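Heads up, the chain below is alone and in the form predicted on its own; it's given as structure tokens.
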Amino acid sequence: MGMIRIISRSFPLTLLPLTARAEWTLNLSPGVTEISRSIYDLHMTIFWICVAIGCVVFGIMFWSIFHHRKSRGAKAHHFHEHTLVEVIWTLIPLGILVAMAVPATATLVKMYDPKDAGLDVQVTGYQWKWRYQYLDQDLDFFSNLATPREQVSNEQAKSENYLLEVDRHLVLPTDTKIRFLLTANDVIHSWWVPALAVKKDAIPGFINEAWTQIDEPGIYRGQCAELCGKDHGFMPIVVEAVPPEEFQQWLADAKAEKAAAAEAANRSWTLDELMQRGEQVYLSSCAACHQASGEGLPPAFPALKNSPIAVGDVGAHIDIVLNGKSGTAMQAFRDQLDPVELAAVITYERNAWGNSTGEAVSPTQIADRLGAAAEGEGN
């Protein structure tokens, strides 16, 4: 799935189809963290112990078969008990297991020690996207698949990072211990980034912990590793590791961008502006279920084209986008999108695919609705 590097010098790559001509290897990657390298070293240690055991066992077996063959007049020796042999074949495996358990235990203890973290990030799995919350930093965003739908439907050539690119990276500082708090909003997901040696289930109503400390700046890709529905293969992870100073600058820029988005909700938006923005939001957040054509995948994902919701009462349309629909796959988007994005995508749904209501939902309408809901919850 793109996570495994493969290196082959003997097999003629010209015999492979174009999509299979990738760099590959048949082993784990050492990764870019101390833990990932410890896991790699542990893996290689156990591997060579197993190779040595195999060589000894099969060597003795083949020698015995050859040396004690019937043509040499060998006679089978019958015995039922031999205390020395039994002690030997008990103590040797025990010693091997202890030799394997010592480094394995040391690695596991380090893996499960998230204390003294310099940054806490909550990771929440949704169908089919990831939410990242930088705790104590007032920063919260969703990360969606950025691969164009035309590539998925084979209308365009597939890019180098096909199904492994997102619209917003999880940016993290290097040389800093980072604790992940993992949970899910709907079904079980699994957050997996091989280069960081992090793979942890995200379970609704439960919080798992993991941690990493990245040594090298770079971009590291991963995927959801738990079957979570029809678009399980469409929720990649992209971690961008940058030096601490650069991370602080990115953090300041992200907060400024968030403030600018809040300000944008107060200005007037034209129908054309909302339609242009709404198409982008729809393709990243809605098209997975309702399809780019708006025709959906009934009955689980109903069509929006000529839908009673999309061409009917605008208040009902806003309500279902904000709050979702209980008992269905329709999620509540009130916490996933900002007022401008919500207004834009609702406007787009009411005017795309021939719906043509001519109605524009303003960001202030959405902001007022969200404010009233928050006030009601507070009371």
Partner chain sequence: MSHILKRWWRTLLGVLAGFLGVQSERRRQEDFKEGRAIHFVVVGLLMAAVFVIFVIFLVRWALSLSGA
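To test you: the structure above is the form predicted on its own. What is the structure of the form predicted together with the partner chain?
Next comes a single chain, given without company.
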């Protein structure tokens, strides 16, 4: 069943001190937005209220534990009700909480006001990655975990931002009101960046709203906060906040890069080139389920090694990668990867782990296929 996998060779390594260490903290971070700071203040206020109440209650309790013990000759007094005292000790905390509700309501009202945003970003949760679409900017990309699998399995020392690093950051301008539209492709995810105090569930079939306005440039890391399956712990979020001018530059660069990638699809690629590129793509996009060894985790995640799809008809193989398989965890990758990446990864799957079809799938083949499908939809 393979319920428990002992990674035997990893044990000596785990006993070594971790090469990278990160400072631990005890408390919530005040964050870098107005909202996150007011949340932090609310948090500290209610915390100190609890501490104060705790001191009184536990103080009285321990006082009687000490003074009213039988071994010190204490005789029980026979009182067992006092309605006025009870009413008072109920109304005081009630009053404190009502007072607490006032700033809480004010903060909540602000959090629910996404009006006048300068930039709209659609965030879509996938098993187990995030997709960011800059609406009205024609820019759309996926953000995958960048920590190598070897670090997770303790075969390599862990880097400083272990499990909190991605291949493409969500770059956002500072001092701009940004509205997020959140949804999901498969199950419920939750997009959370503590420093921005934004946490909102991404739910299939729903579009949720949230907003932020970042005051300081910097890199802010977060994670998916709603259990979303096997790799729930492996879909981090990295926000890179840059000044607005720098953001415009980045936007232009990103678009140029996208055009260049489209251009690359038109040249011819050798089998070796495709295999090399394909391996990278496979490891970041496919290995979470089908495993680096191609053996998968059946029955949920079938093996690709010697699979009828990967060594069979190439058309069917392209089809399943492009369009996914409904009712299973196999996603449609047509929007997630560009034609070069798609061609490379299909080529890789058909030629790795002893799948020796020797076939190379060219990026133009994929582009044609995608073009034809797009035309079909157009009609």
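Residue numbers count along the first chain shown, from 1. Remember, predicted model here, so these are calculated numbers, not experimental data. In this text, the rigid core denotes the largest set of C-alpha atoms whose superposition between the two forms falls within 1.5 Å.
Comparing the forms between the two forms, the C-alpha position of L181 differs by less than 2 angstroms, with the core used for superposition. Relative to the superposed core, I320 undergoes a Cα shift smaller than 2 Å between the two forms.
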